[in-house]
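Single chain ahead, by itself, as structure tokens, in the form predicted on its own.
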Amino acid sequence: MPEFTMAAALNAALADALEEDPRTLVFGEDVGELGGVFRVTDGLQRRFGRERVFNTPIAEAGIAGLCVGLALTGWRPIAEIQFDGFSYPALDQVISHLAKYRMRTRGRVSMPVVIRIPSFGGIRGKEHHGESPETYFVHTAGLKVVVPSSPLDAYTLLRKAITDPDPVVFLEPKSRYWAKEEGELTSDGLPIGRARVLRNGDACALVAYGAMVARCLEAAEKLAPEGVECRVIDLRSLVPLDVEALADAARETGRVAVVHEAPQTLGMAAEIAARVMEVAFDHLEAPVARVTGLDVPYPPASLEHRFLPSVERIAAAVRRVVDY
């Protein structure tokens, strides 16, 4: 059985899309000869040429605006913004134009655009190199937002994002680029908008996305000898959100803890807690717990471990809801 890193799986997804559809373009900061800072686009320019895989200036608003123009003329742009903290200059184009074109044209014009953003922490990066920008995009109606947690699912999600008629913000957890997984790459997996259950349990449901999925699995293993069996749910898709999977988890376990790297205030955990309350309030045995980053600017590398949710913090939250 072949083994893939997430970076290699994403590279394969881009190569297959370029091979299958001549309208597909890949561009961004240093994606050409260098192959991207994380080498996700390594070798693509040599294989497909400079007209289809090319570098752009360090101008994120320009990259997003280019996506809009190319989509309007029939191309399928896949843009890379080098780091999460660099994506903010592009917000005006993404929010004001990319997300609104289908509504603005009463459905006559689609925006088959993917914006890939290496995101989140865990690599002890410098300032602006470790951020959690998902809430900005999730709050923008008209965008789809996905976050893979494993190599094989990263391939599936990216292939589905590329063929989607709507714009997709594809947040890639940097700390998982080198994670390995055995199996076959396939685009026939779960669609955007569906979560997956990676571990069954009836004591508490742990809900996460990106790098925090692996950390929740570790916490679940740590709790199992205590007789606390956790269900671990990988959301995969933040928009659309799989509310049905959340409702099932709440009804069947009675307890939910949500884990993410972003600061707590107005983070995804707040939305998930509200949705769970709306659809499964009578089944809850305890308040929904949140295990998140802190409400401070992203810290320097030496303090990153104190900011990110740890296995110990996750396990402690589960114990609290189980004992409630």
Given for the second form:
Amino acid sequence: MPEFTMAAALNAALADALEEDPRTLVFGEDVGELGGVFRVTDGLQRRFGRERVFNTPIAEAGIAGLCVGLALTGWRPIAEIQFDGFSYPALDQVISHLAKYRMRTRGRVSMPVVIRIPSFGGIRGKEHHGESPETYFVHTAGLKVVVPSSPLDAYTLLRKAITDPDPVVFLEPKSRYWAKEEGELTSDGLPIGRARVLRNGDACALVAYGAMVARCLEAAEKLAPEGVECRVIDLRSLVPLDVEALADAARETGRVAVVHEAPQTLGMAAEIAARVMEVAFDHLEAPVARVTGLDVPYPPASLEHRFLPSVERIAAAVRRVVDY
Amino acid sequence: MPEFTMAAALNAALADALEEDPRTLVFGEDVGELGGVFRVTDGLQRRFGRERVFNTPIAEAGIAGLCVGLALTGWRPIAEIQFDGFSYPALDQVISHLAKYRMRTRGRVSMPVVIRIPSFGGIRGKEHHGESPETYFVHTAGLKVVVPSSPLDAYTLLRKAITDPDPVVFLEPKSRYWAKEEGELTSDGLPIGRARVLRNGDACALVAYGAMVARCLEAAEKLAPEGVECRVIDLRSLVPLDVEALADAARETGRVAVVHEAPQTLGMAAEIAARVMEVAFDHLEAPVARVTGLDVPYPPASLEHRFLPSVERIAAAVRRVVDY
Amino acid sequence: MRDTGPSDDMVRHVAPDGTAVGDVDVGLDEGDLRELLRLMVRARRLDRECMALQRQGELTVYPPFEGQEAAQVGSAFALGPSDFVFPSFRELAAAIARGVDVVEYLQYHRGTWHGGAYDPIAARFAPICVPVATQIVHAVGWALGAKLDGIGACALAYFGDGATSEGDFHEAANMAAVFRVPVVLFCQNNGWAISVPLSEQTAVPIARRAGGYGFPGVRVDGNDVLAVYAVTRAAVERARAGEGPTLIEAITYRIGPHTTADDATRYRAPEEVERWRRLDPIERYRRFLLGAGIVGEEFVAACEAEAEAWVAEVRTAVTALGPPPEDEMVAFAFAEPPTTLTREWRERTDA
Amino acid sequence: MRDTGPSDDMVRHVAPDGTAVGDVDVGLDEGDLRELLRLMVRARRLDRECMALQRQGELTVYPPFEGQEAAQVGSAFALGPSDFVFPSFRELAAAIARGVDVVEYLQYHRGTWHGGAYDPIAARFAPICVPVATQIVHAVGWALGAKLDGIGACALAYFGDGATSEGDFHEAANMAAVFRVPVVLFCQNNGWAISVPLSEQTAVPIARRAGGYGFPGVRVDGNDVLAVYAVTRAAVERARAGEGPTLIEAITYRIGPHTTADDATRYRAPEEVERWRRLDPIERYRRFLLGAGIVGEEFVAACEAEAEAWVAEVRTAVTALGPPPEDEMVAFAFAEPPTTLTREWRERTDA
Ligand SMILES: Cc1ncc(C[n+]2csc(CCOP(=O)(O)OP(=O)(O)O)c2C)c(N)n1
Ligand SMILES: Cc1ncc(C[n+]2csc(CCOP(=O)(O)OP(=O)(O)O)c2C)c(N)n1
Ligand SMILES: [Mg+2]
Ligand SMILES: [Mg+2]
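Got the form predicted on its own; any chance of the form predicted together with a further copy of the same chain too?
The complete assembly is shown below, putting the previous chain first.
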């Protein structure tokens, strides 16, 4: 069976989309000759030409705004923002236009746009290179937000994001770019809006996305010998949220811990805790635990291990929830 | 006793701060001759001169960035962003710099900056004039975020925000600018970080901020004859959050409903629900209810009443929580 | 200084008193020349009606354009059917000239729908855009798409003097230059951005910005409809020929308040307004046409009568506009509303 | 075209072969002239050491500045003690010239602290700034504050060619012009923004942007330390005299990769790098000084030896830097950490 890194799987997804749909365009800072700072667009310009795959000036608001105009002329833009921390200058165009365009045109103009953003921490990066920007997008009504956790699913999610009629913010866990997975790439498979269960267990549900999924699986491995079997849920899609999967997990295990890198306050775990309480209050045996980043700016490389959820911290949280 | 509108109280707070501290500056779009589109800076330029109170070009990132530079030279900038929806171009400067400066300089450089933003809906405003931007700021570690609900407290909170050593995002509920309150203006009083209880009751706690506080009080009035006495909590400060006040309310009433205008997903109610569950799980008799805006872009004037929490919707939620 | 009237380094074909300045042949036939007047008369009449409707509570806040008719009509008239307009929020006159359904347009100010209740694609007129300068980037994106499609069409973005201070103006202008796309950046410099005068917005004339990006910047008397037409036409042809963007600074004036919520007397002198009233674009053009014998007084009267009748119809249609079906709020946010949203909505409507 | 070397419309005092071009008296005495060489030699030696340290795993990603020593040292040397520098992330040479504690500076690249581990206020050197162009706005804010304080000091913002495409560059430049503040906008045009060549970033020379804001734009040979000094000095004096901003475009070249994480061979030809190596700023200045008899070979050798010894000390100090106390993460986020945060931290450390 073929083996793919996440970077390679994403590259294949872009190539296949460019091949299949002549209206797709790939652009962003350094996506041309260089192939992007993570090589996700490697070789695409050579293969599809400088008209369909091109560098932009350093102008993130401009990049997001270009997407709006291009979508109006019937193109399908797939834009890259170089890093999480550089998505903020684009927020106004994303919030005020990209997310609202369909609604304000009474459904007449759709925005089939994908904005790819290498995101999250854990690579001993510089300042502004370890941000978890999902809350800014998830709270913005009108966007879809997805986060792959593995190479094969990254391919599927990206292909689905590209054909989606609505704008999709596609957050790539850069600490997992070089993780490998064996299997076939497919554009079928689980749609956006559906979570996947990666491990079964009835003691506690561990809910995560992106790079934290692997840590949750590790924590689950670690806990198993203690007789604590965790159900590990990879959310994949933060918007729409798979509330059924969360409800099932909460009803069946009675215990939920949510893990993410973003700071705690109004991180995804807050939403999941609130939702789980709404749909499964009577089944909950313990409060939903949040294992998250700290409510401080992302720290320098030498402290990031104290900021990010570790396998130990996840396991400890599960134990607390289970012992509650 | 004197009577003040919120606009007048805020104007007085600015005037008193400019008077007392010669290092304070007030600037933003149209804050000069015009006195701001809501007249909150009325007369300040005439009184304190064009050097201390001045118009800026239309450049919100610029306005936020100016604050950083001015704080570095020891000034205390009080900037106005004209409307909620126009705070988004400033997000990068706020998130990447204003919020992080103290941390990245190891505490050596503080950012005693206030960014005032007339916010929220309910005034039949145009697009981009009814946004509830608090989540974007609350999730951003390093900022304080406050929202007054009444004229006298608006004065107190603004004075405290101005003397605070850290950056404070000050969200003014524009639908309450002309609401009146009698009493004395004071810069003492409840600090930032503390909520206030505006009504007592043991059936359910209603938690809100800004314009929704008045609606909660109305709903509480409406529910009282049914024998349902609500405790109404005005959060005032979204960051820091008064977790004690929330914990007390949850423990004592066992039932909590949170009301805000922002869309539900990752709105403040999510955070409050998660916190309340964390600190008072065993006391909760019902899931924390969220009475919020919808997860869609803010609608046109003729539909905003269906988007915003109404007194009826708040009351209905309390009844559901109480009957749970 | 500049409020003494347009200065001399501007393109001008018709002087304020209606006399021709040099060659007035801008390539329009007499029918077109009459049409320009007809459109401006209509536009002004509707603008005044909207001010009245707002005062009567039939519209929410309204941003009048009186004084800017020539700038808008002259420029919009220079566009072809496949060109695409990216307006800000004050371009109702341009919308009229482009044939946008004005009743649908006024849903915006009626508060019954947002940005584009009209069909923006069919009308070749993007949704009304309030966040200052953001639409300029969209115009560049559209122009890039049109260039890739090789359709020989161009985008025109309208924006104000104040908008040129925003980062989005810059990112758009620079990308337009680098990508060499067919776009016209049309600035209506009306002297004010709400209460902020031009001198607090920029230290130099706006047209000069163009040199910093490497494309032409042209100043034109924005109250001279023929000059505006000619300058825009040239920019459009340049764009279509693949020669890239042009920045046009049309010097004009906002006779009314910023919006109906504004009190302009707080920041500007009545004499300034009076000076500009004497530079009225419609009056100037009327005199020109009469002087050149292209129209007679009866044509002017007919225009006014026709505008009157049309506006009466618009008024009836606009005041009949009710709120949209409530569930449209949910129906149009996504192609298919997520179940979380439909559930939220159901709970709300059940309650 | 431009990679054949600096073109002719640039200010230049010393030709690439080290001979004087016209008047070389820039108002520096011989001690200062020697100091410029000493600083550049130190800077290059440290830069190369940092590349080595990174390869040895002692630093995280490092952005080298080799080739840009004259641009940075010449400009920083033109500043007075109360002027304030707003660097981007590649200004270690400027930091050296300003006397910033380089070990503290290198905490950034060591990954032991963010932006400004040195004291930015005492050093008159703002924290290292990665988000492209954002620091330019801070410089304008600082300059506005300095103007209000009447302290006769000026701010200097460093940024790259790529940074001029960002909205923040524009908002800063325009506000600087409107407020007429004492600021120097110093662009090191090193030909590349990571893999994007200048021609994909702007359609015209960057100095031309200045005309769009109404202040002077100057191009200077960025590999000629005397020319850079002279041009910056003039801009600083202009700023201090209350005459407002200046944009300086220093034409230079990044000899190394964008950062140690970059592979520059993917996007640029080795011949281009070779051409620029022959325009080396240190070699040029060394020849000039030798030719003018201002220094002898032994001074050059002494500079190198001194740099060597200094860098050895820096190396020892940097490699001794351990992670900061963990609770600093919490201690410095707010003046007083909120109880929610201290509780979060306590739970974590207890766990
Ligand atoms: C990003 C943003 N900031 C602020 C505003 C508030 N605002 C609306 S119109 C306006 C002035 C615009 O001036 P100008 O560009 O000259 O256009 P004009 O109103 O004169 O037509 C301002 C500041 C806005 N709509 N968008
Ligand atoms: C806002 C933002 N966008 C993107 C980046 C990623 N990035 C880092 S350096 C760089 C290129 C900068 O080029 P230039 O301004 O010419 O400076 P140079 O690297 O050549 O010194 C980019 C795109 C960033 N740091 N900030
Ligand atoms: Mg204007
Ligand atoms: Mg560069």
